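The data below hold one chain only, encoded as structure tokens and taken in the form predicted alone.
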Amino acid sequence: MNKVTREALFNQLRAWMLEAGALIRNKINNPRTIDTKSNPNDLVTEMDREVEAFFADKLNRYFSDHLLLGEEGYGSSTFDKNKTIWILDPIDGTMNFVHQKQNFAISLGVYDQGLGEIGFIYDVMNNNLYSAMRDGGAFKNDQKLARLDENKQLKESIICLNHRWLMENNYIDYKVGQRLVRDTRGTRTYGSAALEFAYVAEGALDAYISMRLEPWDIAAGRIIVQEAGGITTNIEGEEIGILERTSILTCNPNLHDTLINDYFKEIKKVT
């Protein structure tokens, strides 16, 4: 994808977020269909399926030679990575949108060719637009994001990871996350990955730890963190497909290795 072409893509996505963005808040406080998918934890309302059918409308009317990538269904049946595609999650955090009304974005990132071009996170109820063009810096609404503090070191961090990793799993002994629990500052937990991504961009979080996400959880985050002069790989230090369910390790520079040598050595294969 040439500059041009990713520019104008880029102005005409971000008028589509905002207008998104604006359709779930003027809906907000309307009564809710709440379903579950593969468990009774896993939501998804009425809102995720209509802000989802908004962007495949938007790429079949205008941009049909484009593939979507979504998470409730509505996007293409089969998928070429050397085409352009859109990865999308219409609210990352439904959880959150359902109890708190707050706490969750829209996530889209643009690949093509396998090569992240475009990223955005909308935290909506904030009215906060993190964005990132490949070789454009990343942005918090209108403002440039500062380079990631490349000498942050972990007792000085903040860590995000979801608190069952804390506790026995299937992915990771849970001392090992209790002990880098206690050689940090501090941690927290969003429950919205792409707002963890944002964060972590942004610098308010120096790391953001998952054992299992889907490309939609991912997709426009690792785009913003790497245009803000960061990493993101699974926790085993390895490069991460487009399309594919994975652990996810995003942090400053200085942190990677030291997280990756020190507590993540030895840990079992997301499946």
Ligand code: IPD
Contents of the next structure:
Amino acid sequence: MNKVTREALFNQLRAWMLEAGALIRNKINNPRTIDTKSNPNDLVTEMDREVEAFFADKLNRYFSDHLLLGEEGYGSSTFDKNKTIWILDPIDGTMNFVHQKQNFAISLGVYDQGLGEIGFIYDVMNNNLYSAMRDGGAFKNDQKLARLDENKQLKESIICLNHRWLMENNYIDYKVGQRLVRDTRGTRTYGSAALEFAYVAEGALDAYISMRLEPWDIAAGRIIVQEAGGITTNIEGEEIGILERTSILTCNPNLHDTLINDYFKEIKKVT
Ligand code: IPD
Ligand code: CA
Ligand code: CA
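Could you output the structure for the form predicted in complex with the named molecule, given that the previous block was the form predicted alone?
Below: every chain and molecule of the assembly, starting with the one above.
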């Protein structure tokens, strides 16, 4: 992707992120149509579909050589990693959207030839747009985010864990979760992976750990965290592919080795 094209695409997508966010805000108090997907707690609403359709329409009309991978299935059916791919979660944190009318985000990552080029995470109700372009730093609205503190210690850290992670499970000894709660300053859960990535990027959280996320939960966040100086891998410390379902550790650069070596050594692969 050449530089001019990438900047033009960034500016265009930025405008569409804001437009899609306004669409959601204008309808925030409308009655909801709530369906379930893989299980009774996996929710989807008419708004998730409307936002994804909005981006699918823009892509088809103005960037028809690009591909879309969207959570709600409005995108392409096959993927060629050598092309430009938009990876979209139209509402990340649908349960929060339904129950709280806040704490959700639109998440869009653009990859070209397998490289993360552009990331946006829009905290719609707070009107905060996190963004990044590869090698261009990370931003919250117009403010460049400071590089993450390279001396951060675990005992002074706030980490984000999904509480299900503390239950007995097939991947990891839940007692590791208990050690983490003991060894850190505090733990949090917000219920939107995209926002949790954004909070790591701005240093409001020092790590976010999830056992299982989908490509659209991760795509934008990992670019934004990287541009703030953070590290994202799976919880075995390995690089993750852009189209993979995977565990995630995204964190301050000084915590990565400690978390992998002292906490996550003995785990099973997510399938
Ligand atoms: C979910 C949220 C949640 C995470 C789940 C995701 P959705 O996304 O990011 O925080 O724990 O794994 O599926 O379904 O609201 O887009
Ligand atoms: Ca999601
Ligand atoms: Ca979603």
